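Starting off, we have a lone chain in the form predicted alone, written out as structure tokens.
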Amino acid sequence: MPSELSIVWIYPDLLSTYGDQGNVLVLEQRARARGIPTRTIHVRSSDPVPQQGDVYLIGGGEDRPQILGAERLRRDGGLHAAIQRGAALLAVCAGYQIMGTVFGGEEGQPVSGVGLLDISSGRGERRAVGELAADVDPALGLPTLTGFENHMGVTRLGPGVRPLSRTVVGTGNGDGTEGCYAGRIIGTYLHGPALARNPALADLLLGWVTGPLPAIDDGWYQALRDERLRAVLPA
């Protein structure tokens, strides 16, 4: 177990909508009520990414945001750099498009990512917005995902990468899927905070890169995350 986490939020001048910050601040408190001192760096698009974090976290945004974010990503190089040596990655709704080979722009422009996933988006037909549950990969052994999705994405997945999880209300990646993971990047469309609603997902993250987690005390987290699947699922 490191003696001190490090967790770098990346560009939160550009992509942070809906809360994703959020994040941040649950594996901030989960790995502190385990003992483990954390240092939070903030990365504003104009600065580099640090190679050395031990976990990653990028939000949401609109489209002109995104596409600067994913051309300084491309040009910086410190992520491709962390996650070579190991570091775990959460990349949310805008942030996990830009992981792929490609996205689409403001006007439906075909848009470079950065390549850390083997998935390719693009603009759907419709807006999807609403809640979301998805159950996971058995492999991953968490329980039912929950969030809220605000997109217009289409993520197709390649043979590298492995569906997150399935849905069983809301759209997700458009084809009965949602997110994707790949060695210890998880990529996904839920807002909510997505690791506030999860938090057996924010552990997952933490466990990549502590070894093995002692229990704390989930009381609020279970409570919220069992509010919301029960507003969402079918009875």
The other form holds:
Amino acid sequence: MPSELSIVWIYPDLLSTYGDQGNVLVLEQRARARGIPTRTIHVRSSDPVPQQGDVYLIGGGEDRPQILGAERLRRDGGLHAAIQRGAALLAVCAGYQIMGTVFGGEEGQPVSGVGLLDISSGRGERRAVGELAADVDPALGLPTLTGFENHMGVTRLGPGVRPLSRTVVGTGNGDGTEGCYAGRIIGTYLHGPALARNPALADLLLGWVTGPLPAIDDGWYQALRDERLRAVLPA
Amino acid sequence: MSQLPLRAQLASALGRTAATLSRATGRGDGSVIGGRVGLMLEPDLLRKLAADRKLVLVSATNGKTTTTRLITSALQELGDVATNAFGANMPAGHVSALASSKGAPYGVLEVDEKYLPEVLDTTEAGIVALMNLSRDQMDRAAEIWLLAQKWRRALAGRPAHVIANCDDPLVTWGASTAARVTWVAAGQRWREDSWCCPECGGPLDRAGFGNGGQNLTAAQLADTSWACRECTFHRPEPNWVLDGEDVIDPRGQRWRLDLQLPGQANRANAAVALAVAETLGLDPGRALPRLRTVTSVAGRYTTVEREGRSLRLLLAKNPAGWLEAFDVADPALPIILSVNAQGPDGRDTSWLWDVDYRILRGRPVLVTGERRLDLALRLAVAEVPFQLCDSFEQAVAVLAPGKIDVIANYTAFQQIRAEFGRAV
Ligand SMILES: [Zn+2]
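Having seen the form predicted alone, the form predicted in complex with its partner chain:
First the chain shown before, then all remaining chains and molecules of the complex.
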């Protein structure tokens, strides 16, 4: 376990439109609660992505910043090097699409992604907006996924990734699944933010880097999860 | 104004009747329903009602209603003013507002950001005031860069005189195609939507990156300069400057604002209002006393009394609005926070995580509203101690008699107002 957990937030100047900072704050809080000191680095899109971080986060945003972000990440190469070193990554919404081989630009034109996930995305017919609930891949051993989606993307999963979950309510990837994972990378369309709604997902990311984590008081997390799932799941 | 064609006169008369009915039956303040009836009968009604008036359109993410009110108060020094005082800021509301004061030579209309191009096109307003753009109700609102781009297209090639806040890079970009712009350095507290150049996407060099845009130091807050590192886009030289409690006019004269409305955001609104007033020939010496008469706007900043408790009501609809409310709230007082996620609020509560609540540490914090559990977790993660309450009433009862601040988002605010019989 590293003496200090380093959290790298990629391009908050471009991609942080939907409370993405929350994922950073939840990781910090859950590490802190286990006595692990954290250091968070906010990386501007004009600056290089450090290669020595432990957990990386990239968030959602508008079409134009998404294209800019993808271009800069491709040119930079720092994230690729970090992933090869074994760092963990959570990529949300626009950031999730960027991790694939291709995604749809503002006119639907194909834009090259950074190729860290075997997925390709395009624009769907209509915007998916609302609460989502999904059963997580049993191999991960996590409780029901909950969150809020707001996107026009349709994402096809290639053989190099596994679906993160099967949707019960909501659209997700558009084929009955939501998100995907491969190695230590998790991609999802979920805001909420995802780690605030799904603390077990936060612990999965942290655990990949720190090893097994002791349980902590999840009272407020659980209260919110229960309320949200009650509001959307069929009784 | 009496030269309206018969059909338009009829439409506007019917609209007024519907508005009266709507008010009489208690189903609303009447300002939207009247306009809808009018618009159905006469699509060109808004154009006709706008003609022959000196018209000001006011748009922004935050502060539209207040700034509309401030400009209206100032212009009343010159004559009657038609205005959509109830915040009904789409074309139907504009028709109601103009139809109900046909003889008024001035009009001041609050305009929803998305409707600005359409309303500008229809009314051919001579003056447009633009204050700020930031993330707001993201599950239904247009993306703000696209919004600014639409402003650019709408303003290009028009004679309208724009009064714009040059401390907001996106507003500056949105306004800079206008034929004539008066720049007001009105400040910008929320900077999280303007780290990138709207023109080329390059980094903007400016103070405050990396602290969540919040808890800016006084020096960072005062440093409102910005410039793109990769292209020539930069902050224009301001004509008017808000400097703390003062506004400096284009002649270099300093005016102490002394508003009754609290906070830096309202001083920014007042600076814009003074610039608009001067464009219509009203100098600060005559406009300012009028601005000082405004004490509350549609219930905002009002103090209401209940069982020995004086509750000051602050509305905050988005992260930038919460920062403004924190600026106004008194650190020595307990505070009640109420959050809903109904349609008008935006159904996604993720924005709570964009707000830095740590400033509330050390004061009693009570949490209520339909989405109180979202807020509870948010505060727990920020290590802000709080007490959860099932209702606003319960939160009030928990606190001892005395002064209390209340911050609520849109529908939560309306629910609280309704509890006090909209007497506020
Ligand atoms: Zn630039």
